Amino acid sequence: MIRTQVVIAGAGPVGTVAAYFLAQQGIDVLVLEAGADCALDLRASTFHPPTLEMLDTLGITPFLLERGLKAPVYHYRDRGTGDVIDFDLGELHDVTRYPFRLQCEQYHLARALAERLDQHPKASVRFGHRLVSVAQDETGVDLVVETPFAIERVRADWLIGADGAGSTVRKWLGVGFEGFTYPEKFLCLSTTEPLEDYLPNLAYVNYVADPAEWLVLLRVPSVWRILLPADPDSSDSELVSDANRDRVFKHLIGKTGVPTQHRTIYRMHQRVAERFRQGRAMLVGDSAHLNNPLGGFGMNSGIHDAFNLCQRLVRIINGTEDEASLDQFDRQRRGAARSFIQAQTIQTMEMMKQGLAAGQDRRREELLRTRADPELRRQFLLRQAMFQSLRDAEAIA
């Protein structure tokens, strides 16, 4: 039987970043992940600047920004006026030494760290090792590992679960998840195609807004993503198709024949865990939260609470806090995920279903006047760089 301190389930971003903390706060602990490598997800590839900072602790940050690209300014457009409303993340230079938005794939985060969790004298990342069973005790718990060759059983004091949406610890603790699925589909395409060159002004981070088809524009360093609803009642091979390639682009820069490096079809959930921690084990991530990705927050969110998590883990490990501060844990982190995290991104489907400039549109009404007042405007940017969630996240006794 393999023992060790901690078992994280799941190597990606929010995984990688549990694993490296507690490793570098000299705790033995050992990644499973059921891959044979970190996930190429193309989905989240936005960081927020308390995220930002959370990762200099690491010394990790550092490495992102050579890789990624700054986004300060940030749009909510029009698309049947061509109106736009600008924020810019750079008025919070007197909080943050990060006053923007990093554009930079995940994947580049979790390939990262699970190489220097790989060489680090505290930590194990085992790809090909998928977990079957779980069940724990009042002194730890019990794992049953599959890996390529053999079942293997794994003790540990501690289990996390960052595995994701269908998350295999979630399950065997037999936790609910609760909340809805999007009825629509969605597609997401990606082009090296400059959109700057048809769409004047454009920022590297736009959210559309239209009644017909909306949609989201996001700059990574490669290449640029479109985000926008497609037809539920359409196959994903007619929403990946040519033809479709090219109705979209038409519509969006007269153009056709534009060259994708990926067309992607997902489903959009917003499900919050009904607990975060069960005994001696707990969820963080996409395991205990899902949300649709406008503004980004999702995986900043995950690595929020693996911060709040080992923070508190490594201090009971070393005796200097009782395990009830795991209760709080999961007090403001489930907090967090439903007042802000689930309520945001609802608003802003919803804002950008409607249209920004239909008709005495109230939300378009609203964000010009946040706009154009210094006071409202901060407390808007503050929000949406994740600032104010983890303040009200904090003050949850």
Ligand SMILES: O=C(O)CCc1cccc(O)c1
Given for the second form:
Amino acid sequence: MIRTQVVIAGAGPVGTVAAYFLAQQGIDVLVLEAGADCALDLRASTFHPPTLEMLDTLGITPFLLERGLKAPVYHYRDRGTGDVIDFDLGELHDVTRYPFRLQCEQYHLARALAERLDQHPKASVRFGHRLVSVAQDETGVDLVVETPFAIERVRADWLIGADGAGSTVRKWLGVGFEGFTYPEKFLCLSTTEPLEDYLPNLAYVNYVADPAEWLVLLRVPSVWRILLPADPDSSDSELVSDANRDRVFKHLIGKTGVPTQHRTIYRMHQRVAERFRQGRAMLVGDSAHLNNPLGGFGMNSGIHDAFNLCQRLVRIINGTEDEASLDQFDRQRRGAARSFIQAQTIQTMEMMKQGLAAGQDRRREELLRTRADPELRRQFLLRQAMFQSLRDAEAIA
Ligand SMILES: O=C(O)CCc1cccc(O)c1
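Would you mind giving the form predicted together with the named molecule, to go alongside the form predicted on its own above?
What follows is the whole complex; the chain from before opens it.
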């Protein structure tokens, strides 16, 4: 039987951040990851300013800055009218030392932290270790883990479920995951084609609204990523076919035969777990909440969960804080997920679908008014950069 203070299920960005935070504070931590390595998930690739500040306390932000692209400016574009409404996070220079989004694939973070954890005297990371069952009593949790060659038992004081959308921890806790799944599919293409040569004045982050076919054009260090809704009447193989690729790029840059590095079909979900804490087990990141990727809030809010939780857990383990603090973690982070992340991402999806110029130009006028008014613009930037959701959550008693 393995004995440790904290087990973390999942070695993605959120699980590794939680583990490294705890290990740095002198807590024994064991990370269990079913996969053979940190997942090479391309979905999350934006680090927002408060996340960079948090990660800086772990000493990992300089590593990310070296690999990523700084994106202070982002565009809301309307394909129909050609309008571009730009916002500049540089205006938040008095609020943060990182007044930009950092475009950097998330696996860089998870892999770098997994390597550091591997060298850490307080931490252990086990790949190929699949969590099979979870039980708990008043003093700890009992886990059964399947390894490549054996079934092992682990006893820990605390369990953190950072094991993604299909979380085994959440299922064993019997915690509901209410919300909805978008009926449509989405297509993500990545290409090394220099889109900026065809679309002048392109920012690194562009939300292109269009009632016929909206797009997100997102630059990450290695490629341009293009996210768009997929034709519901087409099969997955048709959607990832050369013919569909040619249709998308013809419409976008007037060119066919553009090389792509990935063509992926996504389903998107808007769901929040009914509890983020049950006794000695807590849920963070995708195991606790899922949202569409518009705005790049998913991984960031997961890292915010991990910091909120682990700061409390260290104090509880060291005997300076009552366990009731974990209920406040639940209220604060569930509050952020429901009131901000869900609301904002659902609203952005609606805007993208309808086009900025749809209806009575209401959304377009609202964005233009926000852009023109210094106070509204600042509030908007604070929301988009996720400062506001953190402040609102921290105000929850
Ligand atoms: O809004 C963002 O920052 C991310 C949007 C996006 C773009 C391309 C692919 C993807 O999965 C998400």
